[in-house]
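In structure tokens, one chain follows: the form predicted on its own.
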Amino acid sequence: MRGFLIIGNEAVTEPFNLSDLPGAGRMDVLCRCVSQALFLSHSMRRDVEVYLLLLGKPNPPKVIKISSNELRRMSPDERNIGGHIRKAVGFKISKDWVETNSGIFVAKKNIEELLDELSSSYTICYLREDGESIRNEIYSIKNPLFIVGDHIGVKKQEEDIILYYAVKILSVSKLSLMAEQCITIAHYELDKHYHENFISI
């Protein structure tokens, strides 16, 4: 199992315009986040849970958790995943999850409270560029859960309880990438192990 946490320090928290998406907070960078974490050419992946932490305004913090093994009727394109996300943030919720679509949930919770569930299945990886190099340490991390920021990038609040839970601070890149390339990255650097280990067994 392999997890994403992208931290949307702006995105909405009320239903929004998808004609308009980075006028909702940028959500369209949590739409292209999505979309790399999901997506394969012409299929998607399994065992992938995507989690994505909205800051925004009126109703902060709300969180939405899409399940790749459950998931049903999303497409790559940032309209479509849009779609969804607008649906799950109208759901009037609490600090359970509530499935707004197959594979999609949304609850009410903060960072700390997130990271505190997660932390129990996953090992919590913070992706920064001063981190050690994802590549030497990719071979000792079962199910991880890689933690990156929006186009603001995280916090000192946000950053301070991630480094409480983190495992491990990993770099994709000494320079400083975009999210969903972060993504993509951390996804190349996990198959090309796991299949090494395929081959070599």
The other form holds:
Protein chains: 2
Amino acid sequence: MRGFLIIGNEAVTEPFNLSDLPGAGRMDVLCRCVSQALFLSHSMRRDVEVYLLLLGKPNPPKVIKISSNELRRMSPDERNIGGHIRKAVGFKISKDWVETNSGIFVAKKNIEELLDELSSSYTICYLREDGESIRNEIYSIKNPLFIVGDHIGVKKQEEDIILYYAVKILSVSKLSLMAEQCITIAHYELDKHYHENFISI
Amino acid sequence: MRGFLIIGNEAVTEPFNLSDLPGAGRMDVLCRCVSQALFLSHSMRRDVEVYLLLLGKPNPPKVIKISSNELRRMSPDERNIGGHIRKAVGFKISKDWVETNSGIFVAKKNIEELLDELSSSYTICYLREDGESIRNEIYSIKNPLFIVGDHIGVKKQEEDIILYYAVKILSVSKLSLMAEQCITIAHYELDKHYHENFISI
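So the form predicted on its own is up there; where is the form predicted in complex with a further copy of the same chain?
Full assembly next; the chain just shown is listed first.
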């Protein structure tokens, strides 16, 4: 399994205009993250989960979970993914996951509740520029969940909780990359490691 | 300098609906390629050129050139980039580059004319799944221009010309990745090489 958690600091928690994804608290960033995490050319990766933590107005926090193995009818363009997210944020929600579409779920959870749930099945890895090089550490990580901030990064309030759960702090580049680029590179380094070592993913 | 040429096999050569980028010959793929080639978090790479070869209806071929050093008012979301492309394909064009916006140019060139022009300043590298690993070859490439196909790949007609000009055939992954993922990884391997060797980019 591979997981990705993206922190949407201002991502709105109500239905939004699909023709203005940046105006919906930079929902475009989250859409690109979903696309890069799930899709290969003409196919979808298996055993990938994406979690979007939406912290924007008017009803934060909300978490959207997308599970590649059950997902249907999603394409990799921002508008299509935005449509799925818009549908999910319109649901009446509780602490328990509610399925809004095949493979897409939404719940009212804060980051602590979410990481408490995920840390039982994933090795929590926080992607931060000053971390250890992902290339040097990749061999030691089983079932990673990578946490990445959006254009704003990760605020102290969330970071303190992330650091409590994180087993590793990893860096993908000396440059400050966009969130979706970090995801692509994390996949790439994992793919390369597993292929070179003939390990099944 | 780093260059990227993306082959848009069906990308339309007339203004299109920004709310249906996939329907415009998968213009969404080209928009994501531009985004991943040019943008870092909160900034733009310097010395990057992106070339989009549009081969779709009704007036192929058209080439759009985007030069990061002069580019203004572009943001990394698909719709914004699509707007710039839509404007460019609406221009009356000739064999010579016409500037349609600061840093964006359009011309009527086929792939042979384009590669003939670019091969004087770039090392032409063709990204194909069966190529040599980019990681092993990156040290030897100065001023690379990476050629990548869209969702359809590269057809024989264009590939024959590419192979004439290509100095290297490189692979970024054993998996069949989306075009924009190949671009992100090419940047990543180049960044890593240059940073580790203290070479200015």
